Amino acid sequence: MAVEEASGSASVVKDVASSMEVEAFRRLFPLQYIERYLDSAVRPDGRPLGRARPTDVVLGQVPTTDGSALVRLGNTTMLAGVKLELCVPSAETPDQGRIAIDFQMPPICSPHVRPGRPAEDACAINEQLSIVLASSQLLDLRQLSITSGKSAWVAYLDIYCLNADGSLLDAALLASAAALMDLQIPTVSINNDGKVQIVSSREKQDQPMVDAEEGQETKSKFVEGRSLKLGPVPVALTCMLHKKHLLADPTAEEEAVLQTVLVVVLDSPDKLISLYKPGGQVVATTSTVMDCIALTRLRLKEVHSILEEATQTHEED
């Protein structure tokens, strides 16, 4: 029995010193930990290269705000919430609303992003996020009019990242589309003069106001509120290019190690959006580009039937 026990107790110890051998390799030697596996087919945390990490979409998150979303990508998790102001539309556009994003890294969100100082990366995904949703037929800026040339809605998108392992682009655009799915635009008055103000439930039957300057009773009219009727959602998938590997979806470890990255937005199998390689060590060839698209229409696919799954799912609770 004691022969057992010491066995058992000298196993248990060469595993534990094995495991910090591993850990030892993997922090003073990155890349051929990495390597290691990708000349494997494999991934440290046991994904084939091109396959993306468990997504999870949840609506309705924060009751404060007009519409909102939590996103996880693996451990990058994305908080989006959206608000909405009147404001008087511009005049090359009388008939559109506006919409304003802020892509926020908070110190919590990585050990890399400091207090006090702008994360290098959230400028970069903020100008990304600005391009896609303007240059896709996501949401069409008309929904957001209430009186031409007079009022419409400007939509205030902030986007928090909570966690930063990887693949932030992919993980903030697709909760920017899902606080939009989730947006419910109030109900308003509009009186004879074209002032308007919003209104709560108790108030949407039409009831007579009475101008204080003329003693004159007017009527109001109420607009209902709505949700946005959107177009096709733009999905991103980021990949990294290493020697011969193609790694969909990297975790944060792969991006600082790999470095090459490329980025594919589709919002249709057979519509680009955007397509962006930030510089990096290997060439995309035509051939790996076209690699990299066929992996984004699969991700495409997939992230359509996630929300779809996210819609049904809040609407029954």
Second form
Amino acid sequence: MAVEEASGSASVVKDVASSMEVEAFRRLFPLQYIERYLDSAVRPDGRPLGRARPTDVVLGQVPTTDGSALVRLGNTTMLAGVKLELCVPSAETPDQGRIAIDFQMPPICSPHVRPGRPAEDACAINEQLSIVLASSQLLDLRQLSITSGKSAWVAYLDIYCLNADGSLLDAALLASAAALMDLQIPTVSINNDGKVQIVSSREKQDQPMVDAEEGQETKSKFVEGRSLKLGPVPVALTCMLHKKHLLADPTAEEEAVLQTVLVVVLDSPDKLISLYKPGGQVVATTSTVMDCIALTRLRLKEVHSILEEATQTHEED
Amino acid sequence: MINLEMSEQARVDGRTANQLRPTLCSRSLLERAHGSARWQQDNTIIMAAVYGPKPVSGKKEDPERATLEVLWKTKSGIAGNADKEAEVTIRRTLEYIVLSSMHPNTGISIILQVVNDDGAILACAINAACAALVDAGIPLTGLIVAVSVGVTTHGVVVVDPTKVEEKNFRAHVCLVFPNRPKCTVAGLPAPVGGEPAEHGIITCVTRGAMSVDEYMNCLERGRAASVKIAKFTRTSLEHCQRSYEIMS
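What does the same protein look like in the form predicted in complex with its partner chain, given that the last one was the form predicted on its own?
Full assembly next; the chain just shown is listed first.
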């Protein structure tokens, strides 16, 4: 019944709308509900069409990891952590480490995710993240090298979605970048045979003294711990296209109803890392693409200052 | 400017910057499938099979429309995240043309088997899937055309890159446009901002970093190349159609 009415004439819907409670109208005619907002250039949550939701970045939330970050984008929450392990670099790239990205959507994040096989969306976002990180110059893998050809770090970057309320790639990418910013590479000792060992901070204080006493007997070399030198941080912005409207940073409700999505990733105002538009009912014209890029440029500035602020507060603590 | 100079120069395989590889499309090769197509761009070959509309059960059943399902099979057969992503992209692209409301409560499966990958694989797969849908007689709003464009390290834009070129290039893009002088449904959106409807981007997937200007250049070249592929698709499909009519 409701379906037939929804696809029927707009006047019927208007009549129904005038005599119905807002919440009931929202459930029965989700598209018309959102369209009524869009026609007056505002979103159901009160935002203008082109503005992203308030964003929060907190670094170093998980003490068991080598670097972590918690990102909130409106209600969308992502927790990212990086764990470092020693590995032997591959023969083709002897002076590079590796990064392994795993994006997870546990059933806790959304009613649409069931336990078991990873959701299709999760796989797609995981792949997008890997491509974006590989295409941008955020992390130079040579920084993960310890001794060329012998040892390097492999960084396991795990991103957990705790609350999936739309624009998942934006939040996941921001969380990944923030976790890498927080990453501290531990001090290692390299002995004569080239064997690498991680030195905990307590041992580090003892070890040099032993070395000094025993003189030349132990010749293990220390490589001091450090944080990574990262390139420009890529920033993603999910845009929804609907009729002539352009919405930035949609919520899950908007994503479900409006369907045509376009994700732009920039790492500087003129450098396009990715432009991803997987089908949908609306085609993008050149001018729409330019509008999306312009919105992402604004967002880029915003996110960079948020990240800067987050690093400062983290250092003060 | 650079593109003009480049177009005089030959690429590794002797093509110019704007030259596509020889393209072949044959249909109805599989006996059991309701529709099938083989799309070949030189050494890149894709087989597509379409089954449906067929009954589906459980979560996949939609009382308002037919559900599309895309299965992507690589040569090695091991499915990774990249294959899942390709499935999602292709499914959402095809949803643009399939008139799914004509067959509610049913499912349409599109199986794409990579026979050989020599670059531009996603574009070939989308073209193959479109031809297979036509072969299966699935109601469509129109046709689509996919094209792959690469950006070299010098910022030169070339169409239809091979696997080696994709690897050496700074970036490459897969673009999908509508293939239409005509369309089966009324009330299509009018040209926006003076742009004809076939310039609208249905799907865009990029790999690698490029400047915004280079992307715009890619769009322009992609649109120009898509006209050639669109023409080829239509001729190929019409040719088959005529031979059917003669037989019956």
